[in-house]
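One chain is shown next in structure tokens, namely the form predicted alone.
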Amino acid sequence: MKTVEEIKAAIEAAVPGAGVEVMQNPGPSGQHSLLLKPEHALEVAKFLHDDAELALDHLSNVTGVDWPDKEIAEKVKVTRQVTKSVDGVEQTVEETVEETRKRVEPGYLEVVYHLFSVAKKHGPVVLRQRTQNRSDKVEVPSLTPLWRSAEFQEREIFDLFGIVFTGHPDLRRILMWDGFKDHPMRKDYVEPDDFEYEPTAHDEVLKRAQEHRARAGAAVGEGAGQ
């Protein structure tokens, strides 16, 4: 199979202006990925699916990732005017000092796709899409029109992360109920504290286990008293 750089070059030749970016993976697997621009994602995906040499006809899994805002501390050198006494004379001189400045790098949500070719017996080719932010610009194109196996997985990511897949044929919650608020896989998700306890099928088993322990404890106590 082609390297990720060769696949990038093939995409850019087939889809002018695609702007695909190689995301390096420093881990032992060296499984690098391709970051797609939303405006060209469907066209790029179609090329990967239809290209005779790549023939990426199978999408194995789709994963959501939450990248919250990140505070970054940077050391910078700053030149400023200071007043010093030199031989008893006050003078204004320039002094270079090192300061630590903090900035916030905006977060985003990400979708990761793993593609294989059943026909050519190769893969994976890893694709990524990113939203503009984590609040009001959370749309990326759905790849379900090309790989039907993405349908339920994109629904799960919509449900748990809040990513909106434009062009999805049936985008609705799949694990949580329709009236549920928020998205449980977000890193800043806070569990509600106003829920009421509901009995489950395990309550009867727990009650029997507690009764069994109580009887066993009583039997031990009676044996020790004899």
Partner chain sequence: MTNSATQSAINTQVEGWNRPREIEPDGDNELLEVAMGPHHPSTHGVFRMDVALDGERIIRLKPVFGYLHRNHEKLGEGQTYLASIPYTDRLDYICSLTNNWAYALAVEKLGGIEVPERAEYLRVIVGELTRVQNHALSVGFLIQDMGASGTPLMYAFREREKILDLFEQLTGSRMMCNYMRFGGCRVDASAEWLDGVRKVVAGLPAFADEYEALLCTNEILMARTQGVGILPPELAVNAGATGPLLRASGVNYDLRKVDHYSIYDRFDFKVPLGDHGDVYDRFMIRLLELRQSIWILEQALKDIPGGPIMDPKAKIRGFRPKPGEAYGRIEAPKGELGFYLISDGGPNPYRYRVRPPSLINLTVLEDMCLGQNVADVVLILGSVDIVLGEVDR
Given for the second form:
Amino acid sequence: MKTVEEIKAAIEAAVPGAGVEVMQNPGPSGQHSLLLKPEHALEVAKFLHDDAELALDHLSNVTGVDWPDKEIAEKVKVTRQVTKSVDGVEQTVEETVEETRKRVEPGYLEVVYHLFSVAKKHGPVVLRQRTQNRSDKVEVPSLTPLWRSAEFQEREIFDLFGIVFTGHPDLRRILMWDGFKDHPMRKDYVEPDDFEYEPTAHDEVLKRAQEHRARAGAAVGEGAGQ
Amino acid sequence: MLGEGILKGLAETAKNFAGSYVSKERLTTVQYPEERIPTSESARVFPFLVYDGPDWEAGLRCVACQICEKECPPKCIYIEKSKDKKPDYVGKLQIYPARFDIDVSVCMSCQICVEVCPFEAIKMDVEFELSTDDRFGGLLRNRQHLAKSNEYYHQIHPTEASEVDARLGEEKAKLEAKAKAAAAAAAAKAAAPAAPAAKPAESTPKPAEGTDKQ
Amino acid sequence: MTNSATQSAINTQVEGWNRPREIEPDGDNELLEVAMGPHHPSTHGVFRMDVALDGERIIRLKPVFGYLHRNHEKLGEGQTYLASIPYTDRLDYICSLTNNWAYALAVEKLGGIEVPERAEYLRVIVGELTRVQNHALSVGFLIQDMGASGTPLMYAFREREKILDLFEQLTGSRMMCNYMRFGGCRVDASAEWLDGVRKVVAGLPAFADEYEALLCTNEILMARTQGVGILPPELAVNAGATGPLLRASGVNYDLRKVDHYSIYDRFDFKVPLGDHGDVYDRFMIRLLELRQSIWILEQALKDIPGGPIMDPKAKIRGFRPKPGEAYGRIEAPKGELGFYLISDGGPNPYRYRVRPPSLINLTVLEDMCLGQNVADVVLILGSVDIVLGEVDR
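Would you mind generating the form predicted together with the partner chain now that we have the form predicted alone?
Now the complete complex, all chains and molecules, led by this one.
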């Protein structure tokens, strides 16, 4: 099978301006991936599906990954003008100070596709798509029009990660119920406080259990139930 | 002929039906609870704590290292370390578990606690009738419920238990040799303060520590 | 596989065979909406199908999932690599050993761990025993779904019992085996155990003969299953169907042959393929695969070498793979079972994903059921062979 770089070259020859990026995988598995741009994702996917040499007709696995906002602290040297009195005379002096600046690298949600070929019996080719952020711009184009196998898996990602797939024929929650809010697989998901605690609770669970009992007791006292 | 397949199938069931009167092998049902199949030697249901000697509290092998508590996938083990120390099976002073609880309703019988225990202190029981009418109290086992003797362990997992005993015996012998060597060295030191004989005596017991199960 | 439907799908809405067909009701009968489930459809688990009926014909069918959802993937992210193994047992609880295997394979890819030869043989032996008992059971349940309650299923259970006893002797548990570790297996098999397996395997061909004599030519079974729930091969591939469901449609795709994982290259076996893609073909494929598994078992039991069962370099407790990702998959009895793991260098996986064959095989359930009678829906569902523990995770 072609290497990722060769596939990238083939894509760029077939789809001008596709802007596919190779994402290196540092681990020993050597499964490198291709990052697609949302505006060309369907075209690229269609090329991979239809190309006689690649013939990636089997979309095996679709999954989401959550990469939350990362706070990066870095030391920066800053030069600024300081007014100082030197020997009784006011002077403007340039001074270099080292400052720690915190920079927030915006997070994103990612969809990972594992493609194989049933006809040629090779694979995997790993594709990735990223959303612009984690809150309001969470759309990526759906690949269900090309591979039916993405149908339930993309619904699951919509349900658990909150990624909206444009062009998906039937985008509803699949594992959680329809009235459910929030997306449980996100890293910042907070579990609802509505379950029983086992009698051996300890550490974090114990703290939560005690808080829960205190709250439940108060609620019962007020006649609010639960 | 239509119906041939059905007749062929019926002949097969008839053979099994008639055969069940003749052959013991065809009669596979066991009338539990009157009849029981003996449990397999490697069966595992629920963990217990092994103790040596007659007194369960003094003989517990557990030293409250809390490795099993950390590794337990559903986190069903709860351990509190003791404030004081007491001698373990080789006479070394060790911390013991002041509290050791396992919740039956949470445990999923995966045996990871047994796998990670470096002290051969926790093993799997084969007792499977654990139902009770008390949902919380009855299903929470404390260290007294969990403590079972080494003889019991030999009874349910004979092969494994003898292997463990051999390993522990070896370790104990090594420790004793080390203690003896140390005593000898101390005596030698006391007799002749500059004697070089103390050095090899001190270095020989070192591998004994290295052979501890990881 | 260029298709006019996929070409037009780029710019516009989804259409063609890629989308469930619309069935027009005859005349102007009132449609009857039925919720099939949760439960009954011969109790493969808590699963619901919202069905619209025109008389006896299925006009629309929407599967509803999630009754058994426990967010297995989130649990996996909060556990160490070792602690996830017993949880994988509980995905497809009929075949815990192949679940262990798929997970171990993915972690081995992630960490670059080698598996000793004897451990590979043991994995093949327990994996194929799992396949035998799963296929016997799924055929039994399929016949049960058809209304033949009892006999065929109990014959399958009788055989499964012997295999489960073997699992108990080796791993300590009948169903939740928790046997494989990354880098090998947890305990070594004794010579007596291997003799026990040889004895059971020697009895399996007789069971397969008996089962085939009991079922294969049965006229009622043929009338109920032939031509029912046809799955065209193009749709099967496009919808990601794997395992016996895919091969019954005539697509030659068995991961044991394709991926060359473990030591399957050393064994001589065939991949049975169906012709029509109907329920009868799926039933036959399982019986034929059962025979092939027996053949693999016989070869593996003959050649099993001695030696270690764990890679000495593998670190089970406190395993921290280097940052990276890996997708490992095996041919589980129900289809392609894959695990996708991302490591950030910590003791827990950053992302832990299960590719459940049961869920993805259900993508085509609606396509197979439309236009069929309501009694056949239960049969078609049975022929897909699902376990809800894996579908809902």
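Everything quoted here is computed from the prediction, not taken from an experiment. Numbering follows the first chain given and starts at 1. Between two forms, the rigid core is the largest collection of C-alphas that superpose within 1.5 Å.
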| query | finding |
| --- | --- |
| Core-aligned C-alpha movement of V118 between these two forms, 2 Å or more | no |
| C-alpha of N25 moved at least 2 Å between these two forms on rigid core | no |
| Residue shift check between these two forms, rigid core fit, R101 Cα at least 2 Å | yes |
